[in-house]
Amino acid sequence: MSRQLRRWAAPLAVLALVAWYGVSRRPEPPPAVETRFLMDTLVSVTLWGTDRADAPGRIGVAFEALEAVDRAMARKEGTPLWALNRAGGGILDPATAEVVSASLAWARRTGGAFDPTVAPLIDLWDVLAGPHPPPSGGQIAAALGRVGWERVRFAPGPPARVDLGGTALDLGAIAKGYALDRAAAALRAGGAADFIVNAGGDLVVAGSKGGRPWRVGIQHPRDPERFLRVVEPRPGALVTSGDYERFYEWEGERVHHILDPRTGRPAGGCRSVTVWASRAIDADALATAVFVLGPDAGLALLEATAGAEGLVVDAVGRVRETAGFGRVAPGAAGR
């Protein structure tokens, strides 16, 4: 959606958090699957007792709702987020009203661990360009001179409106989380309700496999090749956020995607962090606040955060969880 996803059509080996279908003891039709290149990684709808029939056009509905987040709110030129950047504001349609307000108060919420004026920063470090030197501790606090998200008005109107304040605003760490809500929300009018989309391995989950719980492998964050945890999610949406998704190493220290608003640099706490939520939105949200946060603050947020649960993988590569993730994704260790 951003820049920070630009680029990235991510192999399955790199996903944050990779759907994981076990082996059935009996036999079961399979269920439609359809994947497509979407918001800069790998969408896939799958679907569970539909007809096959009714498959495709339901699957078609979900893509339609996928693709309208991203032409809307895609920070690249011609989009009408990138207009809205360039004109420093104006009115807002209602989906992108909807995102924008919901992260002004996640911004206030997390005190500006999660913010959605992070461009400056995004473009600055440029870390999808591959490895370069860092930018200096001058350019890094000339472009957080125009970061902030209370420099931001927001009018609900209708019709909504927004006045920048000189900031310019980046949605990629929660327009993908909306993309899925709305997503989801297709198939369910559509009639569908045993279902998992997966865009770049942050998912929706709904209803049952046949009537036995999705299983979702959530990635380690230093062996690709590893689960760290196979869980049963409860309905609902996961999404991870790490430090190994978008990356490069300069001088023996690890440069990634996650940029802390407050100190323009790359946050340093966590390698990975995992949220469940009833709505993907607000799992994108907290993955990205917790994440900046690091592990003490950011499971502080997650208890005090209601219908929200976490798992996060702190800077030395230990495990720890909210007392609650175990009921709302149980599972054991990944293989």
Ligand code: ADP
Contents of the next structure:
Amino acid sequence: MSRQLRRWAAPLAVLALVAWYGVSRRPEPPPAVETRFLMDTLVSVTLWGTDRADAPGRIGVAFEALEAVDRAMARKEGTPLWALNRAGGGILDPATAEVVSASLAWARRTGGAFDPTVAPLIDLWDVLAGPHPPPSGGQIAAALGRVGWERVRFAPGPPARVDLGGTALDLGAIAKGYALDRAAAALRAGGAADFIVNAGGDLVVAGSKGGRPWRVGIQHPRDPERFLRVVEPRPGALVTSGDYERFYEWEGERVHHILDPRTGRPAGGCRSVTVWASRAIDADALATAVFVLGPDAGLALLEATAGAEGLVVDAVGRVRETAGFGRVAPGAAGR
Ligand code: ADP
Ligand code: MG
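Moving on from the form predicted on its own, please list the structure of the form predicted in complex with this ligand.
Let us now look at the entire complex, which starts with that chain.
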């Protein structure tokens, strides 16, 4: 070492130490977060490690993707889906075609537990209207007469075309998942690698939070103050269907929004179902289907479905999960 360098060695070492200490002690930059009310729920987009200046633009693009799906596929007066139902069929835009095609595939795969033609039953039960007497057996039978995914004829085109065969579509159990996938794709296209998009507890996760896994809570189905479990999901989607968000009590019975197309009544086998899959569209459809099928058949379906794992809270509160759920959504250790 030269004399010159030796003279500076000690102060340089101190300086390096101070710099290292400063870096290691500097609080982590807060992630960029934006929340909006959309698709009847609070949706938040969280980005990690993005240049502050870029964050609003990137997040805006993700919200545009979510809003576009909602505008096309919500069953509200004036949307293209609403018009399609009124016309009994017609030409589909490419995004709606993708969701309808996936819906019919999941209906077939789940033996109709997931059925995108439940619209007449949803309207009949009208759970969002609040407490009122449930429909009669006769009314349920009449609505069931207009339900049945097998009557839908879908031609992929292009342009894709559908003939509803006297049924009407409700994509409420799958469109949110598709919207999450579109938001994730928009974020990736904009160069983001580390993010989480959370639509009322249904989420897509990518990358990490500064090298550490993202951490999320799974809602306890009977205690809103508690998490059932806190997990660190692998990149992909984690979606929950439950009987605790849209429901009312009537003469001791819980009337909620997930209907069993076999009976025309709210499905009774589960309190909540959480599904992990690489795509949110699949996790969303599966969560609803497993909820309808109940814990035994539902878990069997998940075990038989490659790339999907899940956790079920059954009707008495017992928690059961697929053999691989802990691999894709390990419980978070304290840190
Ligand atoms: P959430 O709306 O809480 O995300 P889901 O993904 O389970 O929960 O979707 C529930 C919605 O799906 C209902 O509001 C209704 O529009 C629709 N739906 C209800 N039962 C079924 C079913 N058996 N198959 C397909 N869609 C359904
Ligand atoms: Mg669903």
